[in-house]
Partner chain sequence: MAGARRRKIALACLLGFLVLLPPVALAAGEPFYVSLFTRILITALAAASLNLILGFGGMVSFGHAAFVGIGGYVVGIAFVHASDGTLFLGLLPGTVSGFVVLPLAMIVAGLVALPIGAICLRTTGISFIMITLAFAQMLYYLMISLRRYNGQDGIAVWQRSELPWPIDLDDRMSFYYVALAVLLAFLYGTHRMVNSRFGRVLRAAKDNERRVRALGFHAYRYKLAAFVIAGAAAGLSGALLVNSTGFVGPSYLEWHRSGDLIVMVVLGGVGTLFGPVLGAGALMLLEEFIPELLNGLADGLGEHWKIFLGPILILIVLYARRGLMGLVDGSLGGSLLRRLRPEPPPGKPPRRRR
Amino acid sequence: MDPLLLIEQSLNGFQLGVMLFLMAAGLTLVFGVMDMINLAHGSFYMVGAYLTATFVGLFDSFLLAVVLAVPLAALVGVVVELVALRTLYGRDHLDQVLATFGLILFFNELVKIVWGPVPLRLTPPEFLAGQVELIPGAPYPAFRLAVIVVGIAVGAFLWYLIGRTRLGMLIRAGASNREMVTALGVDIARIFTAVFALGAGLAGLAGAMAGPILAVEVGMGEHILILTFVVIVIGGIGSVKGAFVGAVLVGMVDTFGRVLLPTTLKLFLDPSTADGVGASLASMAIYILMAAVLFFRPRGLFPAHG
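Let's have the structure for this sequence by itself, in the form predicted alone.
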């Protein structure tokens, strides 16, 4: 492979991984701390993208739009947790799956009512609209680099929050033994709400950053939700570090699979067949990776909380 193409695809894979990490970090905390399977997590991603597009149209400022959209997505998460999900704690996982699947349908229809069925166009801010030459002869979109920087910053923030603050200590304790934490006088319900708001806000941030790269459309959260579950299974449920490592692995495998497999198969098959088979195999690659990881590490790479 051409070295410049290798660098470009590595950055693409890392950028996809960072995007998945923004989704997976919140979902793995909700799953690990609250023992809640939340299929509606992708809906907060969609809401974040739509709110960002709306605020960009109102204020003509992408940064201001993100600053407004992320806390609003977190607030939507708080409302959902208080109204719909709090009654599901301690219930069977099947009940949680059915209830949160219903929330997906609800949010999709709500978005159609508020914004309509036509996808919205969201462009990156002008100062990130160009390209940056990290290496001479290898320009890379500035906005994708910004996504990578944001993801790394969020990872550092979560590392500090979970590992170095009192709230992080309570989150880890609640994940390990919620009954003991409650017995010590901690309001575990408020901890759950804070964790859910954090997860929804991170999903909203992921949607805001994905808007200029992908289409802002109804149902956009479903596809990335599947990849997000793959990430947290690979990384280990409840582990932020595992979410980051798993997300980068999935991003790299998915990106290089789509580039290398069709090219390799063209050595043996005609181009049209190679493209079709290569695309199918590339889609399977991340699930093969997940199966391989689970074969050797049934609880994921980093099953510990933190």
The other form holds:
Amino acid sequence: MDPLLLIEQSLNGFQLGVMLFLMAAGLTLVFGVMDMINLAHGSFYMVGAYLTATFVGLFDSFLLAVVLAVPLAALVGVVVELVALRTLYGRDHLDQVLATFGLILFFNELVKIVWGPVPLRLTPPEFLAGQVELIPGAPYPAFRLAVIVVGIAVGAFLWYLIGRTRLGMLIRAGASNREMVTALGVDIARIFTAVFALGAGLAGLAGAMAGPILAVEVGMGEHILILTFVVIVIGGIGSVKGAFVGAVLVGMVDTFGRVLLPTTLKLFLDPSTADGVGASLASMAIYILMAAVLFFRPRGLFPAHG
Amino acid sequence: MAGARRRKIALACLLGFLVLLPPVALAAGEPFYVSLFTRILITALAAASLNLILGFGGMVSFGHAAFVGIGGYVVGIAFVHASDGTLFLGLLPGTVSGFVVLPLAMIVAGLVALPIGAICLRTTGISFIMITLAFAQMLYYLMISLRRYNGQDGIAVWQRSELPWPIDLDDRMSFYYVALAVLLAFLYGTHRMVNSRFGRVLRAAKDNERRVRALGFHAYRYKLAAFVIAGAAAGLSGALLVNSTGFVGPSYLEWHRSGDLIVMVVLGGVGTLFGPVLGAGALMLLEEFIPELLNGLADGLGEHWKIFLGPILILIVLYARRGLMGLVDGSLGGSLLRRLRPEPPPGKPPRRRR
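Alternative state: the form predicted in complex with the partner chain, after the form predicted alone:
Let us now look at the entire complex, which starts with that chain.
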């Protein structure tokens, strides 16, 4: 295979992985710390993208738009947590699924009412619009590269936050034994809200960065939400490290599956069959990966709880 | 118990209503209602099959629509090959015989449910929910990639499955009673099943799986068997639904549909025999009539009716856990009062710690 294509596809896979990581990091903490399933996480992603598109229209500056949209997405997360989700922590998972499914319906309609059903266009900022030649002869979109850089920076920030700060220590303690942390006099409810805000903000950031790459439309959060679930299940619920490894793995497998499977199958099958079968297999690749991981490690690659 | 008697009377009314509906609707010149209620009964079958694993087995499957879709695609694919005379995978001829496609839909859906259940049931809790969702999504994308069967656009199935005289699915009334009979048969089967030894183990595993294992039962096998049965019943529901709508496509497997099925089960009453039927009826009637009603209030409001459905779902979760069946029993008010008091709600076992 052409090495330049290989590099380009690796970067694409890594970029998708980074995007998934931004979604998965917040969600896995919510799962791990609160033992709560939140289907509405994709809605924060959608809200982040729509807010960014709106602010870009208002201020004509992508950076400023992101800087404004991310805290607002986090704020939406806090409001949702305080109003609806707080009462659901002790409930069984069925209640949580149903209530957060209701939230998705609500947010999708709300966005439709506020912004209309037509997808919005979001263009990357001027200084990231072009191509960068990392390796001579292999131009790569600067914006996608910026996404990768931001993702790595967020990963480093989370590693520091969770591993090195007092808040991170409390989050880890809350994930492994909630009752004990409460008994030691920590206000766990405030930690929950903080974790939730962090998760919603990261999802909003992912949405803002996905805007120029994909379309900003109603329901955009749901496709990535399900991919995020796959990532979290592979990585192990509650583990940020697992979320990172799982996200990159899923990003790579998905990207390379789409490129390599049809071409590889053409070696054995006639071209039209190979295209059909290859496309089917490629769209199933990450789920097959997930099934394989679960078969051998039902709790994921890096289970957070002992 | 007053609740039990009220329940019996309510169910007798429901059954009487369902049996008498077609002749009355046709006499009133409203054949649309017969078709609408046929779809409701078929959807109720899917919801009831989900209730078997969700309500009685405690397995929150978020991918149940996938099995409905598989059953639908069996009918659709068999029809495609029957209409253009080709062979499926170069081996099997197509057919529109109901005696072939309806059982085949169940078998195929059950066979798909077997490995999926086998893998999913290795996990519990949140992972189980997410993995069933992921597998359903996998099947969804698989159907989209089937170019032979029109991918995203799906298959227009313009010939209904043929069943022997006097049953004729082209006849509204006949189709309605087929759907009703299938639903009642499944509900009766569920009733027998959950009260059998099998059902007792299943329900016990829902409450405390560790204890069931300690008693020497393979809880995993019981749950898997229930998962496969529910998948097969959902497949039958899908096969009937294709006959009713004349179309099958990837939209059958969309995850929103799985969510809708869960909503129906919970709305009607989790773990009750007739709850899913009430839930399916309530949700589909709302879907049908609320938009018109809201448009009457303010122009364009009906289009966005789901903005009300979302918060209503949250309120149901918070305050009316027993669903419509709770209303039938007359215990809804009581449970609402209990909710408002600070003590824990009754009938819910404490969450098991990891």
